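One chain comes next, on its own, written out as structure tokens in the form predicted on its own.
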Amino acid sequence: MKEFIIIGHKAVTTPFSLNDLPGAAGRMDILCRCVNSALFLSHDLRRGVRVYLVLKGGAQSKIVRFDGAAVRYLSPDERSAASLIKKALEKQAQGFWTESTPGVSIKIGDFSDLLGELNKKITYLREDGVDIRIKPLEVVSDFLFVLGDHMGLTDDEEKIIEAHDHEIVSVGPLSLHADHCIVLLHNEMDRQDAFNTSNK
């Protein structure tokens, strides 16, 4: 399993116009580039992955999760990743996972109650991390990915982290947007995976 943790700081928690994402929804646009990155392959979808969104842009923190291999309804395009986190902020959120379409689900927290929740070793994307050409990732069936906004994370945030196993890697010398940097930890691991294939 990938799993990807995005945290957009000022998505919004309550249910939006999908005719601006940008502004009034909090730079959902961004978060919704991330799930099509994560998720699709040219004519599928990448059923061995996750993605945690964390909305921060209201009075309480909420999480939004699309499950790979459960979604539907999803189109590669930002309005229908974004018309399925709306369907989701339309539903009662309560401390516990509660599902709003298949495959996609909402439930109250925040980035630290997330991490403690999925308890794995952390790889967190950073410009000034190792560069992952210079030090591969790792060859493991499970990874967890965090990922900033157009804000990046702040010290808080980063303190979380530091809290748990963590790594801090970069895929390349400039900095780059969010979902970039998810296809090409995709094809990464793409990579690994048909060249280990290749020589069993």
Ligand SMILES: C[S@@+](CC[C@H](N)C(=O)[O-])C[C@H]1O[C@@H](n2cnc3c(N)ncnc32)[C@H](O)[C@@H]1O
The other form holds:
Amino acid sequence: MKEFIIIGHKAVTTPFSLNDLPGAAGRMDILCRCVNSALFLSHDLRRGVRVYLVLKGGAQSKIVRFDGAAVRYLSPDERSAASLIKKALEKQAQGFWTESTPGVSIKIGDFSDLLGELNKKITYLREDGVDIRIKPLEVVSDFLFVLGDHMGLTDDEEKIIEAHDHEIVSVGPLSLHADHCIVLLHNEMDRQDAFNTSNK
Ligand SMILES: C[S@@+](CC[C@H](N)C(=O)[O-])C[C@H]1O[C@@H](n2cnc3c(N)ncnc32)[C@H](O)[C@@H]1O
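What would you give as the form predicted in complex with the ligand, now that the form predicted on its own is on the page?
Every chain and every other molecule in the complex is listed next, the one we just looked at coming first.
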């Protein structure tokens, strides 16, 4: 399983207009692009991937989960992902996962709760991390990646990561959009998988 957490510091936690994802919805556009980059192949989905969006732009933080194995009604455009997030926010979120549409679930919770729930080594994406071409990603089947939005991660969020088993990695020398980092990570893992399969 490859899991991605993206933190949306301004992303709203109540239903929003699909016509203003960057503004009124609190940079929901960034999160939608991350969903698409994490889940879509050409004419297929990456079924072994889950994406967690931590929405922090409301009174109470909420988490929306997309599960590549079960998701339906998602097409590769921002508006489609946004519409499923909006539907999730129309649900009465609880402290446990509630499915809003097939493969999309929501719960009340914050970043720290989520890391506790997933309980695995974190690979934190940061511009000054160790370049994955210098120290390649470990060959494991279970990854948990954490990325920031346009604001990166706060010091408090970094402290939460530091309390867990973690590594800090970079996908190159420039600061990129989070969704582009996800594509690069997938590409690296796809190549490793293909190499390992052909050398079996
Ligand atoms: C647009 S960047 C954040 C911008 C910047 N950190 C800031 O101070 O506002 C969004 C996220 O993509 C990831 N990221 C961007 N470039 C990266 C790189 N070269 N290597 C690893 N992660 C990167 C980080 O997780 C970052 O938080």
